[in-house]
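The form predicted alone is given below as one chain in structure tokens.
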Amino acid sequence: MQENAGVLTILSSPIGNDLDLSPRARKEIEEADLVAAEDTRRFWDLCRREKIKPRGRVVSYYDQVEKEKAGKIVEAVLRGEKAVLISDAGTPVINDPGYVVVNEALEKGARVTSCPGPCAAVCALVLSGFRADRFCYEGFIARKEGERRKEFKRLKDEERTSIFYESAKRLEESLKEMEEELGPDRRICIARELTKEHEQILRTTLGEAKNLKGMIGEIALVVEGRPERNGEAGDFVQEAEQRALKGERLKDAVKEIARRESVSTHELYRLVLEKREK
């Protein structure tokens, strides 16, 4: 790499408060010779409000053009010049445009960093309440019903922290189909608007998003990983019976030992029927 090269900088932009925008993104964007924006307006609209003024060029990056436009980006950049690349709305390359220019800036030997900010993502994630020292990010949620169950299929035994994106029309459903692929016993959590006025941070079960009725905005879902297990759903028959002959409501029993014991809720349940039956 020449030292007097050009640079990339990757630029995280907010995601609903304009007062995220660190310092040092506001010089970024101003000391840049190119803006490389996922959609002009809404990077133009931001500098309107921020006062924030631009003395390179500003061109439009966005899915359907990455691969027409990188390898120019990546020139100028091995020309010296310092280009900036940004996303409407939180870190470019995450669900955003911004992977192949990274990647063919990198083969070529130009200089790549990062402006770090906000990330509905992480965001989510901390806000949570569940563990973040190993979580995986696994994007939107797919559309056809197959493709999702498979998904939700895998997540049963995932012990990381998983986090998606669903849009508010569709997140009814996807919760509906978690449910019966996870059980209702799992924890959730809904972000929903993020850093926005409107910002709402529900923790509850997939059981209980159920009844989640008429949400809207932006969302991000955080799913809580398998918990570590002490025993299998059946190894608990025995104490669920014996605490219902004691005068216990037998599903109030099953539910508090499933949870204590991180044991599927209806399993258990299933289980103390079937030997009722015998």
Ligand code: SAM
The other form holds:
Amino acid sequence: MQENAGVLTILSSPIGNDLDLSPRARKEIEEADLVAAEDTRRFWDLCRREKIKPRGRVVSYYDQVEKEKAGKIVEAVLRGEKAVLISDAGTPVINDPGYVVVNEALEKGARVTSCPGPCAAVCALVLSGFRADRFCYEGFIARKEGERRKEFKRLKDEERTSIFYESAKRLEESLKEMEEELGPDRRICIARELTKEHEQILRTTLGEAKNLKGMIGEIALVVEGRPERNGEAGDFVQEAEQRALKGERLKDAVKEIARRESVSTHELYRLVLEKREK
Ligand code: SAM
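Please supply the corresponding structure for the form predicted together with this ligand (the preceding block corresponds to the form predicted alone).
Shown next: the complete complex, the earlier chain at its head.
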């Protein structure tokens, strides 16, 4: 770490409500020698609305130019300048530009700090009502169906709450596929237009979410982790057999029990057949 070096501040900005811009964020922007903004027009709009007067130079820093511009920003910091990185909304780096410049700064020994604040994923998580002691942030849902299905299949055994970003346009399709992979009972929360006038938090299940049509706006989707297993597949062999004896199709009984108890359908079926053979 260099003595008296400047600093790169990763600064979070509002995701819909300008009042969420912190007093410290305002001060950092005004005192910065250099502001690297994802979209300079949006940055100046925010400054105008919030009467912020940056005294330093403002440059654009978006995904396509990260590699090219990161070096210059880090050089400025190493010269002793205060640089601020801001994205269009929320926390830079989180599905927003920033990863490259943070790493370059760290590699070259420049100081990096944060001015924390809004992040849609965290807002959605805490409003979902699902467990938040451990969680996975998954970013945007994949656009290709094969990749998407793979992501959803992984959630079958994921015990932690997962958070996704998704466009309103693709939400219906994603929820339909998610239901096919995880079943209708998995609980989800759709957090729409967070912190804005028309904020909407829908806590529902994948089965019920089918009926949602024509959602618009910005969306973060929270998926509850796999329900705790109530036992092992072997604990339910007797129940499956009894239901089959009463006339229910064995396959249907096994499927229903497995879903209810969050145990493996395949394993329960195998154990019932194994017992019959004995
Ligand atoms: N870095 C940002 C953050 O910290 O939240 C995320 C940037 S990512 C490019 C933009 C996505 O975040 C949107 O497409 C949407 O899925 C989600 N998002 C952003 N603002 C939101 C809001 N007000 N309500 C719900 N989701 C939001």
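For the two forms, the rigid core is made up of the largest set of C-alpha atoms that agree within 1.5 Å on superposition. Since we're looking at a predicted model, the values are computed, not measured. Numbering follows the first chain given and starts at 1.
**Student:** After the core is overlaid between these two forms, has the C-alpha of residue 59 moved by 2 angstroms or more?
**Tutor:** No, the C-alpha moves less than 2 Å.
**Student:** Once the core is superposed between these two forms, does residue 267 show a C-alpha displacement of at least 2 Å?
**Tutor:** It does, since the residue 267 C-alpha is displaced 2 Å or more between these two forms after the core fit.
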